[in-house]
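Just one chain follows, in the form predicted on its own, and it is written as structure tokens.
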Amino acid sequence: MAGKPKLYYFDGRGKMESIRWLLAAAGVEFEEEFLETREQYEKLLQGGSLLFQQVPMVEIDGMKMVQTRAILSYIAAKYNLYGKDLKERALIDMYVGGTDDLMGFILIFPFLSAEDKEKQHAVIVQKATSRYFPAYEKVLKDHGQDFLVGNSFSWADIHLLEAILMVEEKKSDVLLGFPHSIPTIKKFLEPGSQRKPVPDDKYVETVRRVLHMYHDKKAN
């Protein structure tokens, strides 16, 4: 019997959080090793675990997988969250790609200067409400189902829900009434789960220390 997937990343959201969400939605328990020192990171590099010298990295089914999109695609396919045929997979990829674009505006937020954070906050809300959320509302309306693709829950739905909650942390009433009733997701949203909180100064300091990242990112 295969062991639990093991996730290597920081004790925070970043690019690993979507992987945590997808595993949680699939009902899969996982272990985590948090990177807190440069030495831990160097050990992974020297051991050949990081093909492109970057995290996230996930040990699963005998593989040491890197590249977030590849990891997510594998998990989605393994746990039947990737559509029933090639056409549905293409739609899921398209919708996930759009959600990724929106998330990109949010992921850099903790690493911005105070001045740029104010600007970026406005950008996030504007992009979400005028471009991305209306697009998904149209997809759902045209599709006539409770799901973005086909007639069942998929990676696209999970990714969108994650993005909605991220934007709601910036503007609480951005999309009232969106359902959070999927049992595995509901469990992941409860206190004590492996979902990570909003990135704080400690998380930013850890990432900078481990990756030797000593400059502020720029707002989009």
Contents of the next structure:
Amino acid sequence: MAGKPKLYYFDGRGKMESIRWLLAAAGVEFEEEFLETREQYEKLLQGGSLLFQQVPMVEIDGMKMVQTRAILSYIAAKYNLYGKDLKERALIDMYVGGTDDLMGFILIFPFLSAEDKEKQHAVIVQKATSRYFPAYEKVLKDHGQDFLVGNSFSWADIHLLEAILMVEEKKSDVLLGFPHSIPTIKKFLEPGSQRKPVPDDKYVETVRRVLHMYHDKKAN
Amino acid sequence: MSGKPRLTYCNGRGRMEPIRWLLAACSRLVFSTDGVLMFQQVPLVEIDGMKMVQTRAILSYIAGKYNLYGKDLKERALIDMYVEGITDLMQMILMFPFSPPEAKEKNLDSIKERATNRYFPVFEKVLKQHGQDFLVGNKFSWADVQLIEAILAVEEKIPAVLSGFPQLQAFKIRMSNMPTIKKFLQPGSPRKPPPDENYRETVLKIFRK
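Right, and the form predicted together with the partner chain of this protein, after the form predicted on its own?
Entire complex below, previous chain first.
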């Protein structure tokens, strides 16, 4: 089935942002349908489009894919951003697992109480600077190549850049000297791209309204 | 480096259990040692010259290596979707021993609700629609191993949980009788028992912040 992938999510980052990044970095144009109302969500549910009743959902190649990690893996493999063999895949999966965990601390942030936000901010910075960034720093230093895996641009690089920029938004001097020179990434970073801004109150309110999620999340 | 994969973890289920299941399903034996932790975390699996961390990465590698990951990209995608859904359910069970006593009943209700209203109906439907023995591509895969593990884990908490799911009941019997899985279900295998107070205390002690 031809046609652009279509993304179903809120008009904001959340779990869909990594997918937007990956598609953009691969130079793949995509369409989006933004969830604004509870009725839209219920319509998707009733239509059987959401396998586990959740978004993100991406229509791609005749499939209605759910589960962020599954979607990302499919896109990475399809557009040759997943290494050249099983071992390179394994490394990419490991690295992406780490950046995913780091971004998980940031993802939950808008939904915390004001008091927890302050604590979480410190947690994010601490985990980034003492657990995750040193691990990737070492990888890059040890092999001296431009990219994390196999001397070739991959999903791992895109995911790490996304994580660095998100942490940087919380603490501006945390950025490493990471390659910004890849054309598709550069394009995604320009105004007018489909990259979503930092989640604001309007975003939080929309998510709460659509998912009927009216309690504050707890940080773990 | 050839030889058996080596697993480093606490002596209990946790995040290592799905890895034990998958290795057992392809008849690889396991034992434990210590190693370098990329993100300061376990599970750690030393396999084929790599010190692998990140549960999902480890499971994907094993599945890919032992042909439990479908025949093409689309079957992979299905397997990944199913595995991720099951993992979300298992996450609730994973965290259960660490919830405060006053929250345990509510958490148990949540597990039951999610299993019976969100996850099990999906796999019941998948099996019913294609009428095959396995979830994806008419062939044993990682998705089947993950599902049988989850079914048994939920049943330990909620014994009658499969009562509305005839396909899953049949699936459970079929999987349990597969030679490698049957072996893993027997006493003396690397399979770990349900987490007890001792396990919980050990984990808290080791990961004390």
